[in-house]
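To begin, one chain is listed below as structure tokens, in the form predicted alone.
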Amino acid sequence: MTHILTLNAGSSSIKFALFEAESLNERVRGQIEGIGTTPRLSAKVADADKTEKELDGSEIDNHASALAAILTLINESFSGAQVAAVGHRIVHGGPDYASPIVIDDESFAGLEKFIPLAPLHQPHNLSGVRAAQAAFPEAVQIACFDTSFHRQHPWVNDTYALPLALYEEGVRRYGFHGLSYEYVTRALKELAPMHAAGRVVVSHLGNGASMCAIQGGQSVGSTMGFTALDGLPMGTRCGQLDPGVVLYLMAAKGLSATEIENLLYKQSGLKGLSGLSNDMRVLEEAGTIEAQRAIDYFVFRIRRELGAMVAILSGLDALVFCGGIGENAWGIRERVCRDFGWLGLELEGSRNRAAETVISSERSRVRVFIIPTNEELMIASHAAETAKAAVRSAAAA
């Protein structure tokens, strides 16, 4: 039986899932963390208990060796499983890619040019591609972009007030987390089609966090912009920042571009504000003033951006929470939605604490949902469609 493998490669981890090619039934889902240090595999194989085990750090020291361990797990679980296509989450597609593509040498070189726009993600996404090409030389390699969902933004939501030549060169607002938003939008259409056809704000809240204004299923505004730094504060990323701060860090503090990049991407956000952790669970339990202030700022920025998204949409019909924090932190959801009665939004406390699918009250005009995101299934769906199209194109030629 042929399968589709999905990969989401980070700096020291690979998230993966295996799907049957025709039905898209999920067979395996898991991740390897700590590549190059203390690697650990955790995976859930269909109809079996979850597997968790330590791996040999001297053997699992790069993406290629991690992928070999994943392949071993697949072969042990499904003898003779054939991987016909590998779908990759690629964070940045730049201005050129508005839909998934088959990766060849030319497109790979093009994607490398976007590394400066997503330095925390793009190099590792592409390392995963190279590892998969070596491990599955006969499989079709397909790039699925986090920016694609936002490529039809109105011009005013896509630009900065900079000289127009820079916009033409690609300095524009791209938006990210598109695979998550696309999945949630499709899921909402099945769950509540009338709301999905209206004015929706989706809050993807996790270690990476953003919000998206969606009108009739189409992204019309996003809190993220040119890079995945903008908008909401995140686990270790700063979110919205006066560009003058960067100039100050360069001129007055003498920091290099590399040092500023490290500060803004890896030392800021919840971690920087709390001086403790980027994990919301840790902060909620810590009880320190710094941890509480970090949470307060996180909530404040979400509420502020919710107001902005409502302005873009000229109203609101549905609010959706997804992502690790959005799906699991009932206290954050409660604080975000508090005092929005003027908008016609009211939570029902018991539903919210129980993390039900609909957590708004019966009298709330705005329906509030929790929809667990599934980027892997979205990638697999795109990979299946793109691989079939490639086969048809090759046959026609």
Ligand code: AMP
Second form
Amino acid sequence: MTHILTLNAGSSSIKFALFEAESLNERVRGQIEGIGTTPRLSAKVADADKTEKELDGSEIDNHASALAAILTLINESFSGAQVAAVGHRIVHGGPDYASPIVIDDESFAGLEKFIPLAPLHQPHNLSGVRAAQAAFPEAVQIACFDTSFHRQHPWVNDTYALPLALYEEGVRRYGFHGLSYEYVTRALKELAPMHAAGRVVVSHLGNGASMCAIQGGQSVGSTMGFTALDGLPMGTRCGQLDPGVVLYLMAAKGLSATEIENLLYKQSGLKGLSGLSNDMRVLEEAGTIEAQRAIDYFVFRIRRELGAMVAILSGLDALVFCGGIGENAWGIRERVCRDFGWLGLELEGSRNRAAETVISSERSRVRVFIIPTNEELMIASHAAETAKAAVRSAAAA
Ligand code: AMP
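Alright, leaving the form predicted alone aside, put up the form predicted together with this ligand.
Below is the entire complex, every chain and molecule, led by the chain shown above.
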């Protein structure tokens, strides 16, 4: 049977999922973490128990060898499974790509140009593409961008107040997590079409966190900007920051660009504020003042951004939570939504604790939802459509 493989390649991990091409039924989902150090494979094959195993560190030391291990797992689980397309999560599609593309040599070279815009993600995403081209030479490789969903932002929400030449060369507010927002938007349309057609804010709260203002199914604003550093504080990323702080770190403290990058991406956010962990579960259980204040700051910034998005949208019809924190941390949801009665937003405590799909009260004018995100399914769906379109246009040529 023909399948679609989705890949999300990071610096030391690859997340993957396998779907049947026609039905998009999920067959396998898993990840290899610790590539190059202590590689570990965990995977859930449909209708079977979860597999977890240590891999040989000397053998799994790059994306290519990790993909070989994934290929072995697929062949062991489904003999004869043919991978017709590989859909890649590519974090940056630059100013032009508003939809997925088939990757060829020319478009690959174009995507390499965006490496400076997403130095911590793009090189690894692309090395995943190279590894997949070698492992699945017959499969069509498709790039699905985290930026695409936001490409229609109005100009005022796409630019910074810098000299215009910088905008022209690509210094723009791109916004990220687009595959998650696209999936949630489609799911909301199924669940509550009237609300989906209105004014919606989606809060993707995970280790990476952002919010998206959506009007009539279209993104009109994102808390993330030029890079995935902006907006909400995250597990280890700082979120919105006065650029003067960066100047101070350089001029007064003599930090290099690499040191500042490390500070802002890896030592800040919940981890930096708490001095303890980037993991919300650890912070909720820690009971220290610093952990509590890190959570306070996280909640405060979400509420602040929600207010800004309500202003952009001229109101609110639905608020959606997703991501590891958004889907699981009822206390965070409760605190984010507290005192928004003036907006017509009220949670139902018991529904919220039980993590039901609709967690707002009957009298709440704004409906509040929990919709578990599924970026892999979105990638598979794009890959299926894009591969079919490529076959049609090849046949017509
Ligand atoms: P993600 O990046 O979407 O996988 O989300 C990871 C974040 O979700 C981490 O900060 C986890 O601590 C958090 N998380 C997962 N489950 C829970 C839970 N039950 N309660 C609080 N936070 C959670």
